[in-house]
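A single chain comes next, written as structure tokens; it is the form predicted on its own.
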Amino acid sequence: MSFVLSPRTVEEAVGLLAELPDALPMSGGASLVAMKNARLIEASHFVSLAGIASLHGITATDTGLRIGGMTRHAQLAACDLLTGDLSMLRQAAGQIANRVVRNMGTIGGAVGNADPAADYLAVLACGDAHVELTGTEGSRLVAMTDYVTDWYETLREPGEIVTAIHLPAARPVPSVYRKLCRVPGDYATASVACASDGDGVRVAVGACGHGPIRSREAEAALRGNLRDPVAIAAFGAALADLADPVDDVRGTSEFRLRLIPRMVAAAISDLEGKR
């Protein structure tokens, strides 16, 4: 039997996690409850973050946007602040699961769980996001491109919680999120987030490795060649070379490797059509 604790501040939450080593933080609970019911995790206590006011909502800062870890997917899908090169985050949030899960699940829970096939990881890597992690020693920021270290493993230390996601200010340029899945709302077989960047693009691929795949070197080589199909094919091939997909119920590793260049080219085409 597990008990649910309901702290009112971040400090109280991380204090409880430090005091109870087998306790787990609980955001929306969409994934955590399913994992508990499947007996994939065990904990004596769950520390609910729902009552911590500072973890809710999306606010403008001097450098961009701060998205509290308890912000629901539905709020992100409807957020007017996510425009331009951040509109891909709205697109991704709107494709998560179904309405019930979007009203329940949170960005902090999704990022904390770090499922490789989840929608946010590629979008946040493409958007140059930073993850705010808070523990008893205070808060720190980790670049999304560095955050995932292995399959379901991240730089989040035991006792730390995802308190926020930080994004640069939206730029008035287009962005797109493409996702291939078996049925609407399913986890991705492969996904691509793509944002305009002057005469180049920023691109991150999801669900084709332990974390989002992005190559600034490949992006630099593509700059100025967005209408050259040979250059675009080489760019897609470079991202596929960095992938490490697995075989699962959503597709084989070979299938995913074949998808990457095609989906990247299609996302760039979508972007060019919005310029």
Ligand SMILES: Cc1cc2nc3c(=O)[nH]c(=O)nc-3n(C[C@H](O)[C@H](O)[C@H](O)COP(=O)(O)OP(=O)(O)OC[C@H]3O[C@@H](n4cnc5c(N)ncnc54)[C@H](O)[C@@H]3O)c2cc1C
Second form
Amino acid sequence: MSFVLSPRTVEEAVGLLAELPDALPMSGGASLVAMKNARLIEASHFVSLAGIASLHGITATDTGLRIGGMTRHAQLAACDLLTGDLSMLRQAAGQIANRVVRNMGTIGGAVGNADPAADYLAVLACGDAHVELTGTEGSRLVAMTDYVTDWYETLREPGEIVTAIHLPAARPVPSVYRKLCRVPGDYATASVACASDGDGVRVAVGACGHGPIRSREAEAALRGNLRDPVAIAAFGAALADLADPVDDVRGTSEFRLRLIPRMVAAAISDLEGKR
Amino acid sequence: MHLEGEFTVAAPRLTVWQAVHDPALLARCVPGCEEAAQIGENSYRAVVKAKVGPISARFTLVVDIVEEEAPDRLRIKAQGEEGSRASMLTAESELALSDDGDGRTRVTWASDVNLSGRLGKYGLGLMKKKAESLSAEFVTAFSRRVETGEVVE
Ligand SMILES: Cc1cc2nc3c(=O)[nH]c(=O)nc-3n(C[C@H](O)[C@H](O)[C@H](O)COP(=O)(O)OP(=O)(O)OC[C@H]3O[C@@H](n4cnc5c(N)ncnc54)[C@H](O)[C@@H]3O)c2cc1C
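Mind sharing the form predicted together with the ligand? What's above is the form predicted on its own.
Starting with the chain above, the whole complex follows.
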């Protein structure tokens, strides 16, 4: 039996989580309820974040966008602010699961849960996003590229919640999210987020390790060589070298390692076509 | 799930052999081990807590040494369950020690782990990654404690 608590402010929510060590935060409940029903998790209380006004909505900031943790996938999939190099976030949100899950699930829950195959992780790493974490001591920002530290492990301390995602303002250059899955709506077997960046690209690979894979050195080496298939192949190989995929029902580790260079090359060619 | 590995410890074979029989020492090296005790000549009992994201489990394990050739080879069977019998775990492991020169010992190990029940349904690929990182943690802790001479309890 778990009790649901419904705080009205972030301070109240993190206070409850600090006070009740066996409590878990709950955003949409999309994954939490499924895990509870499968008896995978036990919690004395669920601290629902749904009633906290400051976690809802997407707002412009001095530096870009702040996406509240309670923002649902469906809202992001329809968000007009996500243009140019942020359009990949909109594309990713629209490819999560199905309509029911997109209406329920949230970006805060997805980032908090840090499923290695979650669609947002690669996009946010590619987009230079920061995760806003809030605990009883206040808020801090961590770069998405540093956030995931091991399988389902992140820099988030117990008792902290993901209150928002921060992104730089959209630039008018193309971006793409490519997701390979067995059937539409499945978790990714592998995914690639790719955004144009002057005469180069920013690229992050998803579902091929404990966290998203990005290499600024490899991106620097590719700069100016976006039409050179040899340079692109070397770039894909460099990212595959950083991968550590699982063997699972979606594919073997070997298969995923072979997918990476192909998907990366395909994503880069998508961008060239959109210029 | 099959796991295997190999590592070297900067200590002589006999010292390492004693260390792998020392429940108190092992308990401090096994990540998440909350208690360990000898319950028979070749039998040990341990309580180990493991966590993957929001999912955590506490297993009570009975570990038996089923075969040994001192100071080279050891075969171990572990069997355990969660308190509510929600999942069951069995593991058969083999350990071989050999001299690696300069007073160093090479440890080669292999383990077949079976998990059934509520956790058995959870992604095996991920469990393997988790098991690999726990093994690596164990190796680091074990080598450090043996090398600093913390063997006899
Ligand atoms: C059938 C199904 C298919 C899915 N397919 C996909 C898919 O294709 N791609 C994909 O990316 N995702 C997929 N998901 C996951 C989906 O994106 C969920 O929305 C996501 O896991 C988070 O759900 P939620 O926001 O409702 O969080 P919840 O279910 O409420 O919580 C999930 C976990 O995160 C923790 N948590 C919740 N909110 C926070 C917070 N603000 N800060 C810190 N921790 C928090 C909870 O304690 C819990 O452990 C799928 C889920 C289901 C059920």
